[in-house]
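Just one chain follows, in the form predicted on its own, and it is written as structure tokens.
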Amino acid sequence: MISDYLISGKNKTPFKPKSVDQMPHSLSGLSYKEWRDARKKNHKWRNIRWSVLLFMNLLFVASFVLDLSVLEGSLSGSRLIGFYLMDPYNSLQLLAISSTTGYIAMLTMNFWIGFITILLFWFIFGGRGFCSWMCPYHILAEWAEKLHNYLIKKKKIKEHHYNTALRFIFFVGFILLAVLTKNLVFENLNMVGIISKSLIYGPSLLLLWVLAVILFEVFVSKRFWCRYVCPIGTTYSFVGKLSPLSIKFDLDKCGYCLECQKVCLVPHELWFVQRGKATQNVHYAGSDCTRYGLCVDVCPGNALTYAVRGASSLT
């Protein structure tokens, strides 16, 4: 089991790829096209997923609106039956700013609960599934990835990509930042923030800056800002490497379609669905993935399912 956490199995020997025969579109009876186009409209993860995030910020509104001590302040922190809880890049912003001022000693016992609490929430639950089950910037990116994707087919625009190592500049930058400023400089441009704050206490000009940041993943590079900018991301990427919940991948059941790659907001984490990059039996996607859910979806195989690493898949 250790081995499922350390070990990507990427560096070792691929295996070889099936012949046709072996294919699971043959031993089902199917043409490959029938097997493959089989799940292409079902959406039952992401559904749930959508109901979750939706479920969950519009209770910050109710318990705002009807001054309810439910789920009070907003994704940057909030107390949840009056438990506290802290945006983790947030926690560390602040970390860094006291501890170059001598105030670490100052921070409250609420801020250490709601700091550790959420680290360890979103370390059983994924990571990154922050991203996809409850930040409400991540469904506006997937309208605009669609009609990105659109606009693409029509040869209207060109796709940009850039490298993923620019998110740890942009993470380590806005820590710098505080420490000089004294301020969270991050929560100004903070798409979390911004779009939880509007929905509960009303819009602001602030989400100009959201719309632009839209405006571009349009026209220019389909999820910017989740990719290649969002330290929040980074901070549960980091919180996630050793997670228990996962994606987990088993290839007698893959017909090497890329279905799930097409759809998935972090690609490279499925680099073993590809025919001849599998090293192992079982894959686990690794500490970027958000736990989106599109993958399993998709999967004509069902090759792709939500697992606790070395115990049974949960779908």
The other form holds:
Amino acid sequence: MISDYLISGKNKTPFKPKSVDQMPHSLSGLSYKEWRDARKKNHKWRNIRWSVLLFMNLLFVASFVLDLSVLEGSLSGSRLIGFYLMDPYNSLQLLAISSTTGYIAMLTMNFWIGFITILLFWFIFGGRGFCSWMCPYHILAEWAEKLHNYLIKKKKIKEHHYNTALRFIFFVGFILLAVLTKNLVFENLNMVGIISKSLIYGPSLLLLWVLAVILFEVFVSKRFWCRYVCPIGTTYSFVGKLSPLSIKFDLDKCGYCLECQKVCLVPHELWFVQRGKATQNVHYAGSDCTRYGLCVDVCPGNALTYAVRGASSLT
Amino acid sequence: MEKEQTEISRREFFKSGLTAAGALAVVGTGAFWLNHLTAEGRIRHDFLRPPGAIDEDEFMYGCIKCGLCVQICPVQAIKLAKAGEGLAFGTPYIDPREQACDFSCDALQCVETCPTAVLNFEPFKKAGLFAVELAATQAGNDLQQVNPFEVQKVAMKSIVRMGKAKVDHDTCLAHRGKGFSGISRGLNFKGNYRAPESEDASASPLNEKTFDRDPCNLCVTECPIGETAIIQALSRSGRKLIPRVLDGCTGCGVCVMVCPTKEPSIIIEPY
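Alright, leaving the form predicted on its own aside, put up the form predicted together with its partner chain.
Following is the full complex, with the preceding chain placed first.
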């Protein structure tokens, strides 16, 4: 169990692919096609997730506009019923600059509490879970992705892939830039901050930048910002490296249909679903996984589930 | 086959790396340019930073632009700078002509709420505690006579320094020997403040008050700090009563907000 928890199993020798008799459709006496199409219109987790995302973002707005004072501030820094929460990448930039200038000593206890709380919270709830359950850009990008997929299907545009390691370059680069310019440079390009603050404090001109990135995602490269740029997501993927809450994969129930990889934002994290790739009977999705659950929704055999690592499935 | 694949992914990695480096270079140049602009000082001289703001250089990176100070202000004096307003985008400012900081929150909540201390609460905390101790000693340790909250409140707001008021001698009604009667900024003005004589703890709209003064002395009577900040004094010629700003001025800007002339005849010069 401990080994399940810690090791991705990518370097081990893979199992042989399952034979037809062992496939879940044979076991349940269906044809492959019937089995595969069984859950095509299932949107359970997507609907739950969208509700949470919209509720939290509207709670920010209502806290200010209606003076509810439950969740004050914005996604850059906030206070939940008096308890501070800080954006981790924002805080990292600030810490980088302020440790070179000595300003670090000035930071308040509330800042440290907020920074550590958010890291702990998202460690427990799966790192990039922030992206899909909180980030207001994510929901826009999901809709952009739908449009993008439609255009691809109609052969109007071509898909462009980049190297996912780009994110690490941006992660380090924006911290370096912050230190060099003594300015939180990334905050002016930050999708999360711009949209969150536009919702709460009224629209700003920088929404044009958001629009530009969305158009780029629609016409050029699927989920460009989330996959290749966003250093906030990268920070959370570090945080969620060993998160207990993850997506669990059960080889026994898998029929190699690959529906999950088609809907996944980070398909490389589901490498083990392909025929003959799995090296263990149970795999957990890696740290780039945003726990957004589309794979859980589409999987015809319920091979993918939300689970606490090492424990039995939650769903 | 395998070798070919690594070749491709290596090339792809370099391509991606170059793209990233290019993007960062563009962003960096932009940031340097913005920094250069803001290093000249604030572009909008009629805008103030909220109470307790530290030096601009540190403010620029210390402020994470979360807007907590904006949310806590009961009169909504604090706003976040939009692109093109001179101050770095997203940082908080006060436009005193539209809505001044009137201290109706009593305890400088914007300063206390700031998590990164760019609105630095430490000096206020010290001043408040010191004042309470002093008052207690003076009252012979008879704490019944001292209202610590009241003492703390007065001490804290008196050390705020957002700027200092300056009267324009050419346009000021008092300097021109004129009085003022009516609603100072017109019926449509939206600003609120807590008038010094008001018993009500919350701020009330300025356009609900009618003044009748000769000579005009609104800036003197409506000042939330009082006689350590601004007084009515005889002019050098001895024939006119004019406002005179003293060193106790906190730069809160209530005088700027209430000034009835078309362009304010009193402005706050930021430090």
